[in-house]
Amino acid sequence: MRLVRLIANLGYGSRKQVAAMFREGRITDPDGEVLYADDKVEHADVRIDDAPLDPPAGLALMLHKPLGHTCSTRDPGRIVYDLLPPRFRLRSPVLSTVGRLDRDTSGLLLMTDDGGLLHRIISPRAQLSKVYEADLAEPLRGDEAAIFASGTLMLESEKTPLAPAKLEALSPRRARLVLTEGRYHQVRRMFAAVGNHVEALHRSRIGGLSLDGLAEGAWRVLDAADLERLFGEQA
């Protein structure tokens, strides 16, 4: 792939804008030597304004989503893309969220431009566990764990029961819930089905991958070891 197209696909600008960057001498190798549009160099050996290129196509990252941000690209309010470099929104292939966390849910969010990886993560066959901590409006009754684990709980407007889920009481009004599904507002609707209301919700883990101290609003690129953990150890 020609350098102009490669850099444009990473969101740095249109091909015309990237061509102008070459003319201005802003694109160099690690030693500061100016590169030209028809040069053949490795991705890792390209610098723009002395900074390495963003990761190539196949990017996967984890983000610690704060409350108040949506996973949409069109929402008029705060969106998760605001927490990333602006050019990430212009990448081709598109950088997409892997599933969604609603505006009032914080925690671990995965994003990727690799369609195969995205579908592998969300596929029911993957059986990737997702761990949530929920703060509740009312104290737990004591029978929720058995109901959630039964595999018979039916949510309103659904035609099939939920897969068994594991609940652990952390305090009278706080619970940890482990799911292997990702239905719309599932945790909130599960607690509503047993007469409770979720006041705060946080996702701490997907598969074997957790936030590991990643600050709220921060993100980092996933490497091969991260992806191995994601599909490896389960909660």
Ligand code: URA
Contents of the next structure:
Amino acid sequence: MRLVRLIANLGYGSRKQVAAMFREGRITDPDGEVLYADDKVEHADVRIDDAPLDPPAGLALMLHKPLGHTCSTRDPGRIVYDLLPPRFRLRSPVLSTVGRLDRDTSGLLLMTDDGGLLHRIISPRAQLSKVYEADLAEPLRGDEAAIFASGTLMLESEKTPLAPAKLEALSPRRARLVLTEGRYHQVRRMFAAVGNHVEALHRSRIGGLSLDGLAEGAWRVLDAADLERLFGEQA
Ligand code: URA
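Show the other one: the form predicted together with the ligand, since we just had the form predicted on its own.
First the chain shown before, then all remaining chains and molecules of the complex.
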């Protein structure tokens, strides 16, 4: 791919703006030698204002989503893209969230510009487990684990029952729930179906990947080992 297009696709500016950056000598190799728009150079050997380029297409990252941010590109309030470099919103291919977390849910959110990877993660066939911790308004009754594990629980306005889910009581009003699907507001609706209310919700793990100390609001690029872990060990 031509350098101008490659750099413009990473969100650094329009092709016209990137061409101007070349003319201004802001684009160099690692030794500071000025590059020209038709030079043939690897992505890793390009610097803009002495800084390495953002990761190339095929980007996957994990974000510790705080409460109050929506998984949207254009919500009037705070959005998860506000937590990333502004350029990331201008990338082509587009960087999207892998599924969604509600505004009032915190925790592990994956984002990628790789459509194949996205589908592999959300595909029902992958059966990737998602682990949530929920704080509840009412104490657990004791029958929720059996109801959630039954594979027969129907949520309002759904046509098929939920797949079996695993519930572990962490305290009378706190539970860990392991799901293998991702229906709209699923955790909140499951607890509503058993007469409870989720007061706080956090996702701690997807497949074999957990937040591992990543601070709230922080993000990091996933490498091959992370992806192996994601599809490897399950909760
Ligand atoms: N279930 C919910 O109810 N909300 C989320 O954000 C994720 C799962």
